[in-house]
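To begin, one chain is listed below as structure tokens, in the form predicted alone.
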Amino acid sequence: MKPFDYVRPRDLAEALALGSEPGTAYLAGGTNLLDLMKIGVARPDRIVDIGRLPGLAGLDWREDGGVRIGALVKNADLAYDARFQRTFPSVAEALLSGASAQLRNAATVGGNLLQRPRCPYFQDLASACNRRAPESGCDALGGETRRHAVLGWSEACIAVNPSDFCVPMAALDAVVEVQGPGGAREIALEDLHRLPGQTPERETALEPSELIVAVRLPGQAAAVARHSRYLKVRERTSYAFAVVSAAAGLELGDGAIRSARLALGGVAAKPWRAREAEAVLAGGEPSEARFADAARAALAEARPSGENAYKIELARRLIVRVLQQALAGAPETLPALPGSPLAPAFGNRHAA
């Protein structure tokens, strides 16, 4: 690991001032950054430890039923908050299916939003990777691509975003609050992550030294609370990154779908909001045929980036499954395997 300076600021203003220096990285839970530093992918000159900054580790419930989540809230604390589970069950499912209990106790909400790719070519210093070294090429193209993107990819990069948490958050119109040297601003979570285009090294919409301070879920998102689910397909029935995942929410009334929320994970460099599918669902009667039509609409622009054509059909089938489960209703208690299509019957509470 490259030697680095370590500083712990007293407040947000000091953190932003320190973060403006070139070669600086912010550290919160460290569950992603430290791993990348150990293998030489991340090589900061200075670490600014923001893990104890005041005012960034709380939940603030709003009068409209929405919630503001501080960037330093731990994944475990958020997932097991009783009110949060009731109001946003798909997000709790995603958090509990995303990592081991040990990692959830350390990882933070803000860090989860900024996870780096798990593409093996990104993590292998001997491989060409445009994200890690701009204009060096992409060895993933023509390589082992079963886990790579089928939507929004380019010839410069075919990596996918690894976050479970971001998928339901994108579906629920979450908003990210950011602070930087230029002041405060907000970014729709759906727009936080960038598609690769010809500049895959620019992974997010954040400007240099900007810091995520909170993420908000609007009150309108609670309208789908009773009928929202998150599912993921993984290569082993344990805490693994998604091959494909899906988050769905349905607002029902008078035997019809008033509105729908749908997003996919594991298929693109960002959580993929399937608005075309939402349009197919809205206003119609909930049925397997309509769900299948929505699934086809969601993947209409998908194309393999190598040996991963199976992902397209897998995503279609997962969309139908998650919509069926959303229609049936959110569980009173989280299943023993949150996020898994193979989860046993509801009522078996997940063990922390």
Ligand SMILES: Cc1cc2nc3c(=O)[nH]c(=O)nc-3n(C[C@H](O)[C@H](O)[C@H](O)COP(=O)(O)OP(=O)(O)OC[C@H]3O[C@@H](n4cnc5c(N)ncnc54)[C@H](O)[C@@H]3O)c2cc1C
The other form holds:
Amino acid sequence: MKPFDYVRPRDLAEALALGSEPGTAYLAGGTNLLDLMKIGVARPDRIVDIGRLPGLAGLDWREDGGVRIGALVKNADLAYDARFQRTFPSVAEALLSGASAQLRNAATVGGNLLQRPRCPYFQDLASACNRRAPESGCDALGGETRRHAVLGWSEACIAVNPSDFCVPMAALDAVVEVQGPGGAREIALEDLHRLPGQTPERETALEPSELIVAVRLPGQAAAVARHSRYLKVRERTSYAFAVVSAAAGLELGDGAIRSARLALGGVAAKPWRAREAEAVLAGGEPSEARFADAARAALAEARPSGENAYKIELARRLIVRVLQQALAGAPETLPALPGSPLAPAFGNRHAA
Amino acid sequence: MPLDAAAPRAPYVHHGSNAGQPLTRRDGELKVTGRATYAADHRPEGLLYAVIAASRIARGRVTSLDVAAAKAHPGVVEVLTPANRPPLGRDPDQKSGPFGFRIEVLQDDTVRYAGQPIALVVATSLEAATEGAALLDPQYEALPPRTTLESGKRFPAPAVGVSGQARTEHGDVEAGLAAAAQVVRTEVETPAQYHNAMEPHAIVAQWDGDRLTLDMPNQAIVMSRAGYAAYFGIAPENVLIRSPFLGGGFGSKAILNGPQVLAILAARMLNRPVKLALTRAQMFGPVGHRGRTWQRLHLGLDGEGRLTALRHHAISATSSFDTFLEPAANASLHVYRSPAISAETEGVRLDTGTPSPMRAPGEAPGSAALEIAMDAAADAVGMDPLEFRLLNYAETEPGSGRPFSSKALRECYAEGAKLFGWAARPLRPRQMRDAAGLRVGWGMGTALFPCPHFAAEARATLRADGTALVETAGADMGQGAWTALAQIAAEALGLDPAQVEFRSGDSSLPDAGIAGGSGHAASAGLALHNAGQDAIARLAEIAMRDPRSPLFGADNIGVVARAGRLHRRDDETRSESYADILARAGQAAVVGAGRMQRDEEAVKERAMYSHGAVFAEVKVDPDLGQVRCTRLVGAFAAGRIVNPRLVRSQ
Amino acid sequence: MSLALTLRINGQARVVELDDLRTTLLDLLREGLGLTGAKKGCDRGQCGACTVLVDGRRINACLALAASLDGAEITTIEGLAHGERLHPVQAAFLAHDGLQCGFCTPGQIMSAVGLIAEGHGGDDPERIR
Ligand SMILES: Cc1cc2nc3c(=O)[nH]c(=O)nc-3n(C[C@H](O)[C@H](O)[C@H](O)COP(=O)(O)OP(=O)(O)OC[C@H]3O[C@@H](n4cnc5c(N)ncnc54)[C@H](O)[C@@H]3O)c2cc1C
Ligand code: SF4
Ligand code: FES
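Having seen the form predicted alone, could you now give me the structure of the form predicted in complex with the named molecule?
The complete assembly is shown below, putting the previous chain first.
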């Protein structure tokens, strides 16, 4: 690890001032940054530890039933918050389906949103990677691509965003509150991560020194609470990143779908909001056939970036499944195997 | 004391009941409190930290290393590269016996596989050494690596595994297949598997003149001294290996590897203790693995479903520069009855590190393929997999016709099937679903493993206070050796295990052989048992010669050792405690020695294996391809169970 | 650059002079303070062998920068037992032979203690996993 300076600012203003120095990295839980520093992918000159900045570690419930989540709230604290679980069960389930208990205790909401890709070539300094070293090429192309993107990729980069949390948050129209040297602004979560295009090194819509201070879920998002789910297909039942994941929310009324929300994970460089599919669902009666139509619509633009055509069909099937489960309703308590398609078959014996 | 010293042999019987007790682990308290010390936990005074720089290409040459940048990093003390690596006492490209692999210790700039050590950086802190290694920024001249079966060079196998036969044929397989009513062909590929014990390889090397002390996990504590000694031109007796705890081994820690030699070399160069712990990523390369296999099986079947011939052909992968071939095909030689069986292995050279023995070399991938083939054959003849295996049950060892020393496989099948509920299995696959709509599959397979015995030695000392000290350089990598071996010794000594101090894991103790091949308990255990008996015999000798002892003159009648006392066999009221016998004789202790030597005659006459049957249930989500194993039942005939608690937790 | 940290480790207040800011909590415990119970199995947050409690919650010591922990309360496996009396979780691991090689046992025990402390215990094995 490269030697670095370490500063712990007292407040946001100081953090932002420090953060505008080139070569600075913000440290929150550190579970991603430190990991990347160990393997030489991140080599900051200076670390600004935002972990104890005041005022960023709480949940603030709004009158409209929405919630403002401080950027430093730990993944575990958010997932286990009783009201949050009740109001946004698919988000809680997504959080608990990710990483391990140890990591969720350290990882923050802001850090989760900004975690870097898991593309093995990105992590291997001997491989060419446009994201890590602009215009050096992309060794993933033509390589081991089973886990790479099928939507929104370019020849410059085919990596996927690894976050589970982002997927239901994108489906629920979450908004990211950002502070920068120039003041505050808001970014729809859906627009936080950028598709690679020709500049995959520009991963997010944030300017280098900008800080995420909070992420908001609007009150409307709570309308789908009773009928929202998150499902995650992975290579092990726990402690593995998604191969493909899906978050769905249905607002039902009079036997029909009033509105629907659907987002996919593991398929693109950002959480993939499937608006075409939502349009197919909205206003119609819930049925197997409609779910299948929605699944087709969601993946209409998909194409394999390598040996990953299987993901397209897998995503379609997962969409049908997550919609079925959303229709059936979120369980009273989160399942013992969060996010697992196998959850209904295993252990649901007691309350969380 | 020479181990062979002719000991007086007093006939005695023992009524010990120590072996068989479900005692808790002797090392358990150390392990649950974090006080068990593993190699990397050592921090001797003046310690330096070494970090390996490993190749990121799989084939080619290192063209440059920025040694200056690494050396300029604060804390870096030395950088070892091919340019400055001091000479070694042995040529690392020279083969030295079946366990002596060629190693990469910076002999030149060629890269033979990804993960090969290309430099060693030594620094005053782990952080500095790690960054020093990163600053080397190696440049390569890369060649296309050969990592697939098609791209690798095939060659006829000279031998498989550790000096196993590469070609064996019993009966006439061609004729058997020709005469078969049908032939079932199965092809199975198994991937490379890396030992990757929870504890990565680690070593703390310290020199004192030409004496070397190594704290390292080691599965062959005494034996392996010679290898390290040879690389440094010293006598094996000058090497002290301390390995009280191993964080898993799986075979990898029985074999000398390049990183260890480099760490020892650095310690000598710098005349300070050096610690080297491999990173998890570095465990995939220079420390062995189970090679990939491509296996083809032909099962000839008669009209009733009996095997007429069984042919098992395997292509086993090895490295481009050394040979260890997974003996997968040989796993078919001893399991099922067939008038004709052949096993044949071919090699293929890939640009990987050299494979090495890993947990059940051959049996693991080979029996997987055989059992898959047996299932395919059962299906082809429309039989239940278990019934099919019973039909082809081997009453004597296939090929040799030797009787088994014991074989309770039928009982394993029956017991396992009962516990599992196998009888309810529908004949055709894909018939079962659970309430949640998942498909349910039931399968079973036969387990078989040889019972090796290795040479081993042990010492048992009965002390004046009536307690005992037993010693052997055994290795406990989690199997429970500390506990089970102490129980065996206590049994032989007629003592409660609590009265037996057990010392192990140190190369200055009697050689316990190798902890591998599932032979450690039998080997070191018998040595300990013999040592205990020897000590008792010597003690009995003292008592029986002493007119003041109630055991005086018991010679031909014999004595019984129990609960710290020797009893006359014909009159157990006449007894005396160990402590009293020693006190009167004015002796501080009596020392017994024992060794385990395989009885070659017995081995020739009988085939020795442990057997088992495993039944499994998996659930599959057919739409999403998610699989979960929901039940596993195993029934094993594993011989005498020394400690049921330890066995259960396996 | 060096930094003085005030830590409470296993109930004892300690001032630790951190002379390399890159040091992780795991390396500080193991190499700096001789608390070698926590193990390094992967150094990447993947195995849990390094699990310790920080302010009562379990984390991976390998992915925590020591410098960021000034003022923290840290409990390692060495601080679990009360003198000779094992912590009930330690005793249970022993009684049920819940260990073999023992290398990651401290991490498993700390994780189990954390699980209970964080209130996610219960009797559903699926959920505990
Ligand atoms: C073994 C392992 C398994 C994992 N499995 C999963 C999984 O299954 N699913 C999943 O979703 N995730 C998984 N993760 C990733 C984990 O969720 C992230 O590491 C974690 O959420 C990051 O949060 P942090 O607070 O530790 O971020 P840090 O490591 O502190 O920061 C991450 C990045 O975000 C930046 N940053 C952090 N906070 C802010 C802020 N407020 N404003 C601006 N920039 C900021 C940092 O500069 C850094 O670049 C896994 C991680 C590991 C190590
Ligand atoms: S896919 Fe993207 S992250 Fe991966 S190597 Fe290519 S450019 Fe880098
Ligand atoms: S050492 Fe593996 S998680 Fe920390």
